[in-house]
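Have a look below at one chain only, the form predicted alone, in structure tokens format.
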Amino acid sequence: MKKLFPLVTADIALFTVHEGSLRVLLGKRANAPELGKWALPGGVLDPASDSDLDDTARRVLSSKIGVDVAFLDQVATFSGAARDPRGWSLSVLYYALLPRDQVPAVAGNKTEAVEWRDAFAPGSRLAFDHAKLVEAALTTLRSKVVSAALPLHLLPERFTLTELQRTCELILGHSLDKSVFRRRLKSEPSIVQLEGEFLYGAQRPAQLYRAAADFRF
């Protein structure tokens, strides 16, 4: 019988800051097609259990990677007859942000292993068209930060302004002027100063902050 509908999937570019660089999570595929190749976490829409593709994306992250994220949003839709050997397919690409202190990820169903790859150079021989998908998700993330959105979902619950600036720099790929960055944050409602709480180290104590309760990236 002729199939009336395409293969519908959700793929997720999960970003974090790890070992001083912006990383994206890839999993080694345990099943055909593209057995043994590295790919973004993804899964097929299950009409019986998923009310929408957002549900599919969160189910994939939970079952295959074992993580829950505070931020998940759609990037774009990719479709075509040649992008998947199983037939005409449609994939909705999401991007998600994981705090650096939650980096440890455990491979789950249908995933042999996971790796945090450099987001700017994840590898050109990824499964399907996932190199293109990573690039699209990274472009969306950078565009948000360029437009002054703060990537607080990549930071631990308490953070310093230096950590926040460094995270922005890792996403943008260039340094930011410290004085300009700090002036911008003086009237920023997304961050809350934690009175009397500091990070102590070799330098003078650094004031700690948290994201506002109503923060949205």
Contents of the next structure:
Protein chains: 2
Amino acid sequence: MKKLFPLVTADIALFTVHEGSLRVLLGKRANAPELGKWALPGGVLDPASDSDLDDTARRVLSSKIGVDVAFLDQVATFSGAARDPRGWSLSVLYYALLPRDQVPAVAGNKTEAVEWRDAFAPGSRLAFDHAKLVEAALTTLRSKVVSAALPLHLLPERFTLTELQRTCELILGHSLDKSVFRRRLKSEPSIVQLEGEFLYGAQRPAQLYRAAADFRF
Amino acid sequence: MKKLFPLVTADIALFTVHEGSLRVLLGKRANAPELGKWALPGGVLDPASDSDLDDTARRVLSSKIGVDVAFLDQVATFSGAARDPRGWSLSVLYYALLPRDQVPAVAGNKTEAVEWRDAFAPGSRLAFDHAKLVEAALTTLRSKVVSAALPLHLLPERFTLTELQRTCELILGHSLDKSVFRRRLKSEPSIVQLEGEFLYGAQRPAQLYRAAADFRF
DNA sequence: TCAATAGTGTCTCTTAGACAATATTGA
DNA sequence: TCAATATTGTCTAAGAGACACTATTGA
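Compare with the form predicted alone: the form predicted in complex with a further copy of the same chain:
Up next: the whole complex, starting with the chain shown before.
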């Protein structure tokens, strides 16, 4: 007998920047089906406790991964009879961004096996259709970088323009012109200069910035 | 007792151009809840016959409205416990485009009450959260017009550049410069000039064009 | 001829892109 | 001083926007 209801889940592509590359978090599946394969973190909707699917996604990240992300948004919905051996399933895919200085929090927390994989090459044999999901999340992420200040969500609270540029470059996959990049930021209200605060290194100090107070997206 | 499974539906914002404005199709609800209110066409997923949710959407359009659309794409997914009095529900919202010369086919077919409403003012008291859904579909539609040749799906097979421009203007809600518009189309491979074919009216004849054979988007 | 719309040309201004030049630190 | 990176400036070319101009039909 066929099931009358689909399995409804929220899956999350959690991105961060780690060791100089854009990463996505994968977990090793501890249950059948696809036991032992790597998959995006996700969980089944619980109508009793989730007021909507965003809730489901946040609950999964909080309980399974141990992080509460500031930024979470939908990518698309994947559905069908063929994508999960248990039968008809529907996954709403989210993408979330974790500031790179919060990466250690993830590694420490859990006994379950999780890995930060290179987002552009997350591995060849992911569970279910998750290779496709990663691809889709990456496309959405990229499309947002062009116009918006989205990558602020991947940076620490205080950052330099060079750091912001590097982050954009990592996501886009190609280098940007320093001069052009800075010129555009001049008219970007979501980026605020921290008057008199600098990052000191082995060279000329770099001006520090922060996201505007009302910065949301 | 709470339900353990959400109600999964596909809702469709079917757009067309009619009498000089952008329209969206609404149907009068014939069942409770929200009986008598106007809503986007939609239907419950049938796992037995739908291979994925796109299938559900196409089935709804075909059976309830009587059209098979060429273009159908996702907008976003709306979910939660509060949006439908029957309980936890999840709707994947699609938008579809109907060429304006196929509008009569819809009107004729059905005994159920359907109306082509102005997409920017579909009415104040739509069923459920459908006013929000229309808004979201409209935003997506607009965002696609800027860069792409999407409005081709709203035009007859053969069309003039002025017709194409008017259609873009209807969607965007503001007028476009003729010269700029045509200049951009010069480098648009999805639009093909029909050599020697013209539309004759009460003035200078207009060159006819068609969408490129491989045009999908 | 005129009205009406199709289609083209031209000017300016903004901005992207490339790249050079300058500035400021620690070593 | 030099190495390294931050920050700014300059030139050019492409494109957007505004708007004027020409073209071609039916009445």
